[in-house]
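In the block that follows, a single chain appears as structure tokens, in the form predicted alone.
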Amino acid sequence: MAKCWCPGRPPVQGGKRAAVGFCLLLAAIPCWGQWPQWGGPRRDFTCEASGLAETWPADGPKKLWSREIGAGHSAIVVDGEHLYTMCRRGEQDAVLAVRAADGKTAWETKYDAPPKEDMQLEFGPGPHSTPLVADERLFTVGGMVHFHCLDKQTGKILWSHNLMEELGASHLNRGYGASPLAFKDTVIVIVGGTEVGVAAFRQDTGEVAWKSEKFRGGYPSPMVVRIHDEDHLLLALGAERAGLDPATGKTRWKASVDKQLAGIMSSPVFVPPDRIFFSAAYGGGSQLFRVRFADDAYTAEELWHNTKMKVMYSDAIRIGDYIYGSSGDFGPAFLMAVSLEDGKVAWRDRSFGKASLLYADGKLILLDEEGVLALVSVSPEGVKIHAQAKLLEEKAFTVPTLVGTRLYLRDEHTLLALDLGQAANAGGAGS
């Protein structure tokens, strides 16, 4: 059974006896599990799970349910018995709560969000950003940069901001895509535009807590990590790589990169205790930085730059001393392993199209843009495919979500729930 990560749970009070009683109480309550944000519990596309099948039947893992939803590429978050995602209804954005048990709609909240005349819409206007669950609230940002706080139980809008009108935010031509981040009592969003780069809002009231210096807008979602015993809000916006104080928005360090790397879309990957991996497509490549602290100042030093691994819209995952990712933009795609030590490519494999990844129970779960789902083992020596099946028909740009043995995935219009457990897929051979 997967471990259940429950954000916001208060610490146990009253010593060992109270702690034992609290744990017994938790054991008596069914726990559906959590995937509360972009990238999962740790925002790194990994989760602690066990009991997953070693292989699947030829037609894929056991299907639990499937349903049509509106267009979009927003990923799925899970909180208890409900899934949350975003989709499109005509010229409106919709925030959707779905019952995990059967896929039926629990509630749906829509708001007007007509596309702007200057947008490029061959992939649709989104939504591209992924919702965030924090305590009893759900935070969302749509393609036209409408920022909402909703009651997660009812879908009632508690407060909202039009970030384009209020802070000069950019829709990035193809629709806003970065996902919000909770930090203490605030929620942090990328703004990017004419006035401010990043802003934090009070979760309860929507009041602005801080604004950063100006940064260009961008698709990579931010994350908070601990470096030199201080919190750093990691950013990859245009040709800037930066770390901010997430409590105040003040810049701790900043590094400028070549303009070929300005088209970055994938999120940063933290390599403890002080290194950060970034990857960009469109000829950019991958970089590893080390954040140093000396003479009361932070600096970021580039350790290496590799032009071979070019992660586009998807994610990269660190396993040990290697980064694994799907490299490619408009040409062929390669599943690839790169050494963190020197940036050298360990291997490349062309078995899949451009793919999103998550790591659980010692394996990668891979969904490529053609709708092929696969279970693979990776190591510095190579890749082994255990199972694969084509399960989605439209372009699948969205990273899957895993809670327990349940996998949730979507293409542009279809939401699908699968059981990856051993019992559900006994006797399968899907490669």
Given for the second form:
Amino acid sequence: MAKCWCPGRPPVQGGKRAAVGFCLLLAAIPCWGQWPQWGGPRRDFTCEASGLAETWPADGPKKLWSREIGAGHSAIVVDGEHLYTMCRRGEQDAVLAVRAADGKTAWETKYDAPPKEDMQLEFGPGPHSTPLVADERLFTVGGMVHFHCLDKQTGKILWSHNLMEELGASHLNRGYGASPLAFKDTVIVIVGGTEVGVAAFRQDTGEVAWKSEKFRGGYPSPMVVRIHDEDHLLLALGAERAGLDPATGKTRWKASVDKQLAGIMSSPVFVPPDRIFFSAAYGGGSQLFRVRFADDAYTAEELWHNTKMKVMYSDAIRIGDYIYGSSGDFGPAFLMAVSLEDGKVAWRDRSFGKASLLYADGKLILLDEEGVLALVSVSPEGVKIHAQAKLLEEKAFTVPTLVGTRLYLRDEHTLLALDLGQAANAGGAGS
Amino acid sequence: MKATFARLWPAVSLAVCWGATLARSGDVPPRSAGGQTLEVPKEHLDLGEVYYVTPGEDTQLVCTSDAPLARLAVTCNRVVGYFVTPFEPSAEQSPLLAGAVRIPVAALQTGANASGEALRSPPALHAAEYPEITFRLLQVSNVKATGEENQRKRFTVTLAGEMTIKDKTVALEAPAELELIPFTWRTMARNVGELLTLRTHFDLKLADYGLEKPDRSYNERIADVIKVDVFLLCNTMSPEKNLDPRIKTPQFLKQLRFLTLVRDLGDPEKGYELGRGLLREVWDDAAALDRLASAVLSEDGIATRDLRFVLKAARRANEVTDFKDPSLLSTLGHVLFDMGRVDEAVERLRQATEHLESIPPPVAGEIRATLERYEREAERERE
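Form predicted together with its partner chain structure, per the form predicted alone context:
Next comes the full complex, this chain leading.
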């Protein structure tokens, strides 16, 4: 597998065989300062980092700044001097560029996005989807499925599509949530429409590059991985798990799963070279698939299904031969480790509410929905909490963003910048 | 995965008897912050999956007294507590590892005021002095796995524990049926979460607990032995889980505590004192004020509804929203109607109908229908 990433560019995913060596070379040289998309540089919630403090003061790591932000669960992307995210302003969605240095607004672009009458909005109308930075452009999808391409320096809308009107996209009752993905000169979005499951658009013109076959809409963000030396666009939509050719939208393989797994919201986790982990709440559980190639065709085989690990809206992370995630929906939440080998639960821990995770510098950075930020070590044997502090007051459903030693968090009303570095937190002991 | 029951549960034909003595953690744990479950001790949390008894919907207890001159059924739907099962139930382990419940005496319903008062009187259960009956699970034996279908697992067991009534603790043993029901789209219609049902029945001898009949007139009207039939639906989601992010959890718990006192424990004095404190805390929060007012107005099982308290909350909620929110106006109209101030109730509902465009059509329809009902009542009063 070869993926690489560079400042100001989304990860180059896939590519010709000839490029593999070059990409491996680049991948060996960490590029600091960027978090261009959902899930970070590699879209897997891991990133290169060093110099993070081993613990923090009891009231949390050093605070750099905080500011008010509108409602929404859109995560924060970082490109150079700016952070980008989305929030709600009355009946409008807003795309926001914030200066990383001090949290001041660089620009804000708003557009009308009144909620539909048939929506259930007790968790707010979003936006839930996370922007994508690719070259000089910023791509966003709002809660009512307005898809925009903006100039990342000015916030000017360069082109846009109303995916509900044009492609029959679904707002999923609670507002659209999947995050766009860059692939070569296209940007790929989940549609979940009456005729189209996924669509790709030319980054420069907004012209439709391809449309896939029909899939239900869904919250899991797509990702491109390399399996059997070809690119696969991984999808988890309703009760279907699929791999598409990201260049054409043609389905390479597809597997139907039990309808109890159709409520999946968490993004897939790729386990090189050919396995994919999916997890769903609402009684679903976790599954591991292997993608095989034989007789000129791809197939996906379920290796195991474990009903115990149920990742809801957050993410799961692979470290070695285990998947770590926050399991739970309406009942208790457990930080949990599951063996990739057989799907067995290695351990559970009740220390946190449902939580989003990042993996950096050998530790998990965990933000639970009650706004508790923690630094923990995990292994197949268990979890060790190094530091924790309650930093946010509203429901914190958004996965944090780490760039260098800077961590950005948000809840429904506050955007917070912290320094997790050793120097900034010297002498802290917060757990 | 459709492995046969026999493969997964060899115990089915073995009638395994664990006789397992369960983890002890002292007395029955106290009620939790909101009062709708118990504080599960850490040693029980560490054992496995915790299922919380879900109060409020089922007839959890049916106690039947079949005396020569009277037959009385006492019911309760406000039992709280928890049971713990292994995280991964297997044939090698008891399906229940711990458990405890509390039964509020004030919430025992007889369907008649006189018999209810007699039940709660000092010679009988003496609710004022001993507001709760408790049970603590100590041992599970005679475990038989009796079936598995669609990942539902069923067992029969013998439960042994201690029942405490009026400070008298007596060992209790009873056969029980247990079913572990995973969360499915179908079960979600009843409750979200993984479910456990526990059914049991036993005889309760009044003399064992030092319980007396209220007076001699009851000698032939209350049996010496009461048959108790139990159904507890338990859920991995605690009854105190706040699923609505718009509601602050401390407020949510305080309102639950208030309702626990006023409704379940029959203690309006302490309850409304807590309620008044909550009222002050949410004085500028229209939605929280309305939740409080609506709960007292509408919640089942509240014997003492303080309508002046409700009026204060509902009126303030409308002041905060400038008397323009139809739902809040409807609550204000409701309390005025219940207070017999029908003309004022009509006025508030008419005000509500001026703002119906902001709410879903079904709710708007309910408000219009309520207004018509109030207007008919006002007309009747004038006649």
